[in-house]
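Quick heads-up: it's one chain on its own, the form predicted on its own, in structure tokens.
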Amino acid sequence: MGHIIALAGKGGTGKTTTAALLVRLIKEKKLGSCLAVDADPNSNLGESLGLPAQESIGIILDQISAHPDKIPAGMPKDRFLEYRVGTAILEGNGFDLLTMGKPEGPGCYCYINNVLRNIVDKLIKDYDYVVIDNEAGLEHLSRRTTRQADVLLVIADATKVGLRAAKRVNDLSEELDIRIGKRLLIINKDSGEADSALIKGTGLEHIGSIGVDQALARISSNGSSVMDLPPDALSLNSLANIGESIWQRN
């Protein structure tokens, strides 16, 4: 079974750029086969790894809830699914992509999103990390993807605003029952200024911080991924000292 990074935290805090740093460093480090999947509705992790998505699993489930006639003669419709979400996935340098996409439409998902979640959870079992990109409702947790994970890293800003809405995050995780291992914090584009008695009632385990890179800034701003950081830039480097905690298997 693929170890599941899931992360999560309100938007803004830099968690999909996060996301992206994770995946190069378990690809630099040669931890072993990774699998990106982007469960925001968004959809930036492509384009923050460089690999920016051609197909998304909601645009095929639209496509199957409003026409199953096109569904081939012969072909049940889970097998006709598993084939559509394995045409979705990107092979990237190190690295494949899955993009969820959108929420569902107004057509019934239910059926759909049951079967969705068995695929995935077969998907997840072939590589040996899955980083998970999540919206701050977990949506794609609790519904499409796996209603598990070995850790939920939240990414929150050091305002109370911020850590506010990262133990928001920790406890949907719980209302949920989404089953989890490690529950981790990172505070970004810290000064040093973050509020410990906040940091503890989150009940996640702050695990580090990472400052204000500016190099980082300027591959924002022009539209760049995180591929093209240098290996020396603040951020890779801080996830990289407190990464550990992150994609060690109990």
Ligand SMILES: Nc1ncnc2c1ncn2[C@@H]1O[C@H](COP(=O)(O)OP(=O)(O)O)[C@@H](O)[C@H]1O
The other form holds:
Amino acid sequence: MGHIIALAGKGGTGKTTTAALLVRLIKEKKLGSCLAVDADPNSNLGESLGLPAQESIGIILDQISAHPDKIPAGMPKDRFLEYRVGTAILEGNGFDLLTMGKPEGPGCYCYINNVLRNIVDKLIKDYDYVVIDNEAGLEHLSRRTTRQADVLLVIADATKVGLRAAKRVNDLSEELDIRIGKRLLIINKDSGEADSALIKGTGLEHIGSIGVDQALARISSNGSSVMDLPPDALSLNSLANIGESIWQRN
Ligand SMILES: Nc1ncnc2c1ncn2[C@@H]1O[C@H](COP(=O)(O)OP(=O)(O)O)[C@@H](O)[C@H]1O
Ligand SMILES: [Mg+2]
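If the one shown is the form predicted on its own, what is the structure of the form predicted in complex with the ligand?
Every component of the complex follows; first up is the chain already shown.
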């Protein structure tokens, strides 16, 4: 059964970067097979992992609804969707990637969301590790991907505003119908000034911090991926040091 690590936090805090770094570490430490799930339509986990443009589940759903005639005769729609989800999984070097893409338009897609969630739940079982890069509102976790996570990993900056946002994400995850094992906090772009009372107030276990890493700024400006970061990069090493509490199963 996949060890599911779901990242959450306000936009710009470093979720996608941290998710990509985790995938790299899981691969380099040979912890097992890994599926990266991009569940934030506003970011691009694939790009951060150095993969080319991907076919997304959103696009596939649009295609199926626009051309229902393309479903092979006699094949139930949910079986066809399962097959298409399978074809959308991109094989990277040492990990796979599933891109969820944009959410559905207005109207009730409850049926399709349920089908999709069952497909993703089944898929997750094939991997040792699943790293899900979520959007701030945790929409996918509650509706489309899976309703369980072994680890909710909230990324926040060290400011008062940042830590209050982390608390809101944690509160939201408790209101939603999601089963969560550990609730962890990483302070990113940390300059050491985080208030311990505010950290405690998030309700999350603060497992460590990642400082400002100039090497990350360099790779994002020249369009390369976290796979190109030098092995001595600060962010990679900080995360490697606190990683044990993230990928350990209990
Ligand atoms: N520790 C860090 N040091 C320096 N820059 C960082 C760090 N973490 C993230 N960044 C940069 O911050 C920006 C936002 O990060 P990103 O991972 O896209 O955030 P999110 O997915 O939460 O919106 C990116 O340009 C990224 O390179
Ligand atoms: Mg992102």
